[in-house]
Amino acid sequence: MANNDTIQKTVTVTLLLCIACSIVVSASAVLLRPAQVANKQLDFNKNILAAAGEYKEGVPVSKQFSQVDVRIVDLRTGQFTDEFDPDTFDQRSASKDPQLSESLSKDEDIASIKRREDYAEIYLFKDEQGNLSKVVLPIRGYGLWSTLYGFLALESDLQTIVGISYYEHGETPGLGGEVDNPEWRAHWPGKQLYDASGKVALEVIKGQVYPGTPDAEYKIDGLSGATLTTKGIDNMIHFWLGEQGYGEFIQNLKAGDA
């Protein structure tokens, strides 16, 4: 009678049944991807949404999302742009391809992000009468561990702030991850970004803003127990909503030029 308990036959076994498992789970992560993507997408929308103040739990991301006109802004003019079909660019792709981007100077590069992308994907919320009622704006930038990314949301006037999403980050649960507290986000609606002079004078500060804070309708509590990641966001509102990031835009978005 043959011996089944040779090395040779032990080893052949579990050979076979490695390439059997791996072949599982090559197949199962190809099948699934498409799932994968689109519920990616759907969380990436649920949040331009949230952002904006307009999602609504209950009625599909997609239905409430088919609202939204998503236009490409080139940052370098501050127009508006055909070159790119909204639903297959890739912001962040072209965040990271020489052709498509710019290198970031030590003194430009407040936010960390050693290159800007040259295109953006903005999003326009509109009224019943079709007149811009709200502007979703990506925006990213270094805190503590990660880079965060998000979304920063205007009202019409490009001044007064709708809210704040973040999407993407690996910053400490319970310190920096405060950026998903719904209480810390609910200080960003109605706080003025632009000053006088259309300087960007938001600021999110280390510790508390209090009513009778000077100019507190420009500052932003920052994280408890978080200065880096405070540092990085305030950091990231600058830099993005000034002249590298969008301001160009905004300056022409109000004058009805863009």
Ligand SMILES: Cc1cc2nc3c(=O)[nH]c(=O)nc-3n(C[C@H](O)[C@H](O)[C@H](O)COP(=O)(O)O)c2cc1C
Second form
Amino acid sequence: MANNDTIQKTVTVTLLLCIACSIVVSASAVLLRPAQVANKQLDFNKNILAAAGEYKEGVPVSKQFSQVDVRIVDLRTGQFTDEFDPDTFDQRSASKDPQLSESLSKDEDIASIKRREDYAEIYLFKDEQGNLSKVVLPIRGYGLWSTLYGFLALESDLQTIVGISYYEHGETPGLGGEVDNPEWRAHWPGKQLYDASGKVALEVIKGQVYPGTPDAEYKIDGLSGATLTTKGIDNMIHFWLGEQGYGEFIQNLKAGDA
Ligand SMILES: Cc1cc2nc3c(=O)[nH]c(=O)nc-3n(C[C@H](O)[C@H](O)[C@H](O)COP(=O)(O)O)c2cc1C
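Can I get the form predicted together with this ligand as well, since the one above is the form predicted on its own?
What follows is the whole complex; the chain from before opens it.
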């Protein structure tokens, strides 16, 4: 009978096992990729609905999202554009493409994003009569450890906040990661964005907002023990709702001229 206890046989069996396992792992990665991409898109859409206060547990996200009108805005002109198909437009890739984005100077780049894309994908919610009820705008900016990616939703007055949600960040759970906490997110609805002169007046402050706090309607509680993430959120709101971001588009939409 052949001897199985040879170095040659041990090495052969080990190698065959390694090859078999790597084929299984690679095949799984390739086969599961489409499902991962689809789930990521569903999570993205779920966060848009959540920012707008429209997400309903138990109803398929795809069904809920079908009511949303997805449009592309040219941030340089503040006008809607049909230059890109919203089904295929990738804003994150556009933000890295020198043909589709602009480099920001140090003074302009308060959200620490380096480049601002020329086009943004935005989400419009309509009421039963077909009138605009809410607008959801993508926002992003650096916190302490990471760039936070999320959405800010506004009422049709383009002044009152409906909500905020983040779908990707690398902040510390329990500290900066509290951006995902529904209790903190509940501070946002009803807050006001612009002052009478049209400047972004909304602030995420260090500490808490009390009923007697002056200008409480413009102030949001900071995250405790996470001053740097808090500052990052405040910065990204000022950037994206200001003139480098959606400022011009919001003016045009208010005037019925977007
Ligand atoms: C392990 C660890 C994780 C931290 N994560 C965060 C974070 O996600 N966001 C943040 O702003 N600060 C975070 N901090 C705290 C900051 O390092 C910093 O101390 C803090 O933001 C300073 O302000 P504060 O203590 O007044 O909030 C972390 C600290 C440690 C030690």
